[in-house]
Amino acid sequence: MREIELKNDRGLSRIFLGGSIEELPRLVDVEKTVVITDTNVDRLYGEKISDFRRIVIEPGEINKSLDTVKGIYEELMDFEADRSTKIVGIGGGVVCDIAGFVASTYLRGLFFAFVPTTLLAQVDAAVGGKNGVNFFGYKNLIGTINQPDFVLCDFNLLKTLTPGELKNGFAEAIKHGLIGDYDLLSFMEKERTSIISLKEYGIERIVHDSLKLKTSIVAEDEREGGKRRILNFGHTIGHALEKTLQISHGEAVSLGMAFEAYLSEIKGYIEREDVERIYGILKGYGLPVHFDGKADTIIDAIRKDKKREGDYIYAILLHRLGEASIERIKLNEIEGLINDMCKFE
């Protein structure tokens, strides 16, 4: 089992790669731990965590809300949870976000950890300390930055995922390659068949390399005051598309990356052949690079993005494959290019 460490404001966050969910009782005190999970995960793996007290929520982005958080608070009160109680979120990004937010706010902060059960959560969502809920349909508008004490990545849990769920994770791993790890990007390009078929060496490589990059960035800028913004590549446009087009997170981020690659070309940073190569990699994993939608609706969603500052938004632009920078771009410049997204195919 490989381990990555992330130093943070609270101390040390440990990430275990290739462990098993059955090892959880060795990492936490069962009597003092409450597991937060969803009905899908509980149905599949409930027997493996049957010794723990559990709070089971409904799955899906629609349930990442303050109403769900309120219900969890009430159950923690029923459990008579105190400052010694530990919270373990077992599930995908939604569960990890909610569990981290609850643990960071209940009794002013409890120990918490994650066992991510989706590829998206393993390569991205469970690591980095961002915990939050949606508000009036806008993603993660309310939240905290607080690191888990540990993250346990069990690759065997990925075998029950649908192709659509896997694409969400592939999109985030491609993002990591594009912004800071050309070797990872090349590996994903060359080993696509093995990765899509969940060969262990392929999955372990993309999870490890993704988290190695992400933890190095977060260690420098935990509170997203500067460099950490680079991890938002594809997400500003992506979040707007996810809300307005009602598409999956992976599809939305893919479209956001396609847009920012195109913007990078317009700015003269990369060549057209680089953009075409990016599109080819995304398409190879079944991810889209063009869309049909109403520009004004998308722009309205972008203007409500939490990363907006006045008439500017932070964009992540590629200078080459594997190297990116953060730039403030005027919103009207972004607006003028949105319609071109339809020409990406």
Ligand code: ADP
Given for the second form:
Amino acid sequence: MREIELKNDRGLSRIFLGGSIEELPRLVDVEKTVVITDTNVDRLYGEKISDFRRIVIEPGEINKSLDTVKGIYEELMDFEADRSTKIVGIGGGVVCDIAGFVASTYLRGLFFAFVPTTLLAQVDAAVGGKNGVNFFGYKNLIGTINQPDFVLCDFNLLKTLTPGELKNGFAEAIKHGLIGDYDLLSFMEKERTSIISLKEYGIERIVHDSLKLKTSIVAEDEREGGKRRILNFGHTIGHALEKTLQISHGEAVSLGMAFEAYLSEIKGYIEREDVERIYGILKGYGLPVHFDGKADTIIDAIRKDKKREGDYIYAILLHRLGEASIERIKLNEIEGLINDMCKFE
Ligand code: ADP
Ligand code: ZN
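Can you return the structure of this protein in the form predicted in complex with adenosine-5'-diphosphate rather than the form predicted alone?
What follows is the entire complex, opening with the chain shown before.
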């Protein structure tokens, strides 16, 4: 089992890679711990954690709400949780977000940890410290920034994920390669077959390198004043597309990255062959690179997105594969380019 450490305001978060969920009782006291999970994860893995008291929520982004949080507070009261109670979120991004938020607010903050069970949560959501819920249709409007005490990544849990769920994680790992780790990117290019078939050395490497990169960026800029923004590569436009085209997060981020790569070429920062290479990698993981919709609808969605600032958006541009920076771009500058990215069948 490998370990990465992340320094933060409160001390240190430890990230264990390649451990097993069954080792959890060695990391936290069973008597003092409450597990928060969802019905799917509980059905699949509940048996492995049957010694723990459990709060089981409904799965899905729709349930990442204050109503769910309220239900959990009530159950914690029933359990007579006190300052010494530890919370462990076991699940995907939704469970980790909710568990982190509940633990950060109940009794002004309890010890908490995560066992992320999706690839997306392992490469991304479980570290960084953002915990929140959606409110009135706005994503993560209510939340806290607080790092978990530890994160335990058990790669065996990924075997029950759908191909679509895995793609969400691959998109985010490719993002990490593109913005800050060329070696990770080449590894994902070369070892695609092993990674897609969840060979341990492949998954271990992409989770490790992703978290290493993310933790180092977060350590420099926990509250997103500057550098942390490069983690939004593919997401500015991605979020708008996710809503409009009803596609998955991974597909939306892939399209967003394909677009920002193209924009980087237009700006003269990278070459056409770099862009083609990026498209090849994304497509290799079954991720899309062309928008499947009308340019006007997409431009409209970007205009409506809350990440917009007046007539500008913040784009993340590549200067080479493995290096990115943030730049303010005028919306009408990109409208024509969006046309180029649209595919009509
Ligand atoms: P993410 O944001 O990480 O994709 P979600 O919490 O939305 O996470 O999880 C996506 C879906 O996958 C949910 O329906 C969840 O119950 C389910 N899920 C989570 N972990 C696993 C797993 N290891 N195997 C199968 N399904 C899982
Ligand atoms: Zn994302």
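Numbering follows the first chain given and starts at 1. Quick caveat: nothing in here was measured; it's all calculated off a predicted structure. What we label the rigid core is the largest C-alpha set whose atoms superpose within 1.5 Å from one form to the other.
> Comparing between these two forms on the rigid core: C-alpha of residue 164 shifted by 2 Å or more?
It does not reach a 2 Å shift.
> Do you see a C-alpha shift of 2 Å or more at residue 331 between these two forms, with the core held fixed?
Residue 331: C-alpha displaced by 2 Å or more between these two forms.
> Align both forms on the core first, then report whether residue 138 has a C-alpha shift of 2 Å or more between these two forms.
Residue 138: C-alpha displaced by 2 Å or more between these two forms.
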